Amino acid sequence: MQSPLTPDDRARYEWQLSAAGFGEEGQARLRSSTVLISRIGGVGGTLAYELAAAGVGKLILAHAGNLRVDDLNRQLLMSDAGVDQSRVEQAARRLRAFNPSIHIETVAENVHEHNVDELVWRADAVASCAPLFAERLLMNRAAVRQGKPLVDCAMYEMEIQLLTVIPGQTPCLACLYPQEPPAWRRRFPVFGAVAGTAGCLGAMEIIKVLSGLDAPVAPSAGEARLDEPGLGEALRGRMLIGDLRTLKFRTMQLRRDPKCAVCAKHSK
């Protein structure tokens, strides 16, 4: 159920609320909102961060562990002293200080077989910003089998890729990733710009399928219309890959694999 919003609302989100498309309804939508984001280190802490300035109304983050030296050249919501302390208490603090209004779960554990399907439940969207395979096809199951929105959050060296799920409409993650790469390493080269940026593509498309307001995109041109309400399309079927060592984007068309063991019977 939403509700007006408060003359603090409209002070702190004065700047968005005039974006075309958008306005009191779209705030509205962000704040009655609660997103699951697993993990909150480079790119997920960043999502964080950015969602939680946009206003959307609870985040739960889980991520296990304890805060190391070498995570502080990407995870921003952290802090120099607190190494050997928990990473995502430490993101909760930081979160809570910076916007007061927005509610943060904190879940000292990473996304396993035992905990997936109970955390996504809670959830009204699902942010995978994990490095391994195993944890986003995890989440990729448990949200297209719950109906729940899904933007997987990727990126390598220079490289970032950006999926979004959306039920019984897209292709899934298991329809590209029917299995975990078996070449896949858990440690690679990062720079924290380069996660940030995939964090903050990802928060954007989490943004737009809350809100309700992705606009079409007109099938001649291929840019979004104009004349439509909306925040623009999100990544319906589509995979977006970027480049930052060349400053290269592309966005590749997916299609459902009719026999994928995720998606094929959820579809419409």
Contents of the next structure:
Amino acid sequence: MQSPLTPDDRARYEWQLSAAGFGEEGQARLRSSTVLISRIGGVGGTLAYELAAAGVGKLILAHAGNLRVDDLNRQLLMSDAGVDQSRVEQAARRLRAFNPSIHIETVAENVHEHNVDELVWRADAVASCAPLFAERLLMNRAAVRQGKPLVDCAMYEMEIQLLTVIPGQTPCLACLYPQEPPAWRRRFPVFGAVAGTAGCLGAMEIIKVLSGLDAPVAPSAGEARLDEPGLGEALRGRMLIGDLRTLKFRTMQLRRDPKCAVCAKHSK
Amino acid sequence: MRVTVHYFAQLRRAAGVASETVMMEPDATLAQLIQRLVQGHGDAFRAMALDGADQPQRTLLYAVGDDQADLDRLLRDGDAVTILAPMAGG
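Having seen the form predicted alone, could you now give me the structure of the form predicted in complex with its partner chain?
Below: every chain and molecule of the assembly, starting with the one above.
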């Protein structure tokens, strides 16, 4: 049972409360949810901003290191004055000022083998926004083992990819990449608007999964109505591929790997 | 038969084109298509498309139409093949 919204909640979120299938129940679910975000760069920072705007109750931000001047073309939670200062603390300050009603926890380190299980355990959903596959695959493994949904948001140059993992139901990241792909390099071309697009789309996937908007209507249920509670569908088993050079978007139907070392034992 | 290939991410950069059309023998497989594509591109493409044993790289994602496909998938005239290099930019 979710606690009812306060008058302040109703005022702050008025413009989204009227979204079909969302309402006060969806808002209350967001308020009682915790999301782990790794990391809070061009993708994760924008994703964090949108989750704070939507009223997700608690955000755990994991990101090591200080801001560099070449981060500033995409990291909207930072400032020019913050160069050489902690990224994660700057992000937390900006988010707390933006929405004081939510809780922000900072972890001044990246996700690694020794902290991943505990960080994922404290969250209801995971936003995977790290620039290295090693971190993404670690979070995927922990999320699948713990039954937590994970949204993998990725970009390269002017392209984006989005994948939502519902453990036991959909392919996981390791179904696609059983090992770290050797070709990927840490350094990649990036426009802030491309990274931010991936972050916004990823935030909406998390909002759907947490609020109850991820509830596809079966074809046999007849014509879907916009006022049906829960109408909506996350990227279950599909990968969104977007090319911002041409503004062409499509989804690709994926398959679970029955031999996947991570998720094969977690079928439902 | 005529097959259209669409490239994404680092593979697009290595190919130097976003898409291209290739003529293949009837009933060619996806793996045979990859070997044909390697012949038409440079070393950077080869390094991404093939593994150390010169076999099509399994860390790329392949689709025929909008469906993920295995390398032994038989291709048909008019198929649109998508090859996605992995991306993890944040």
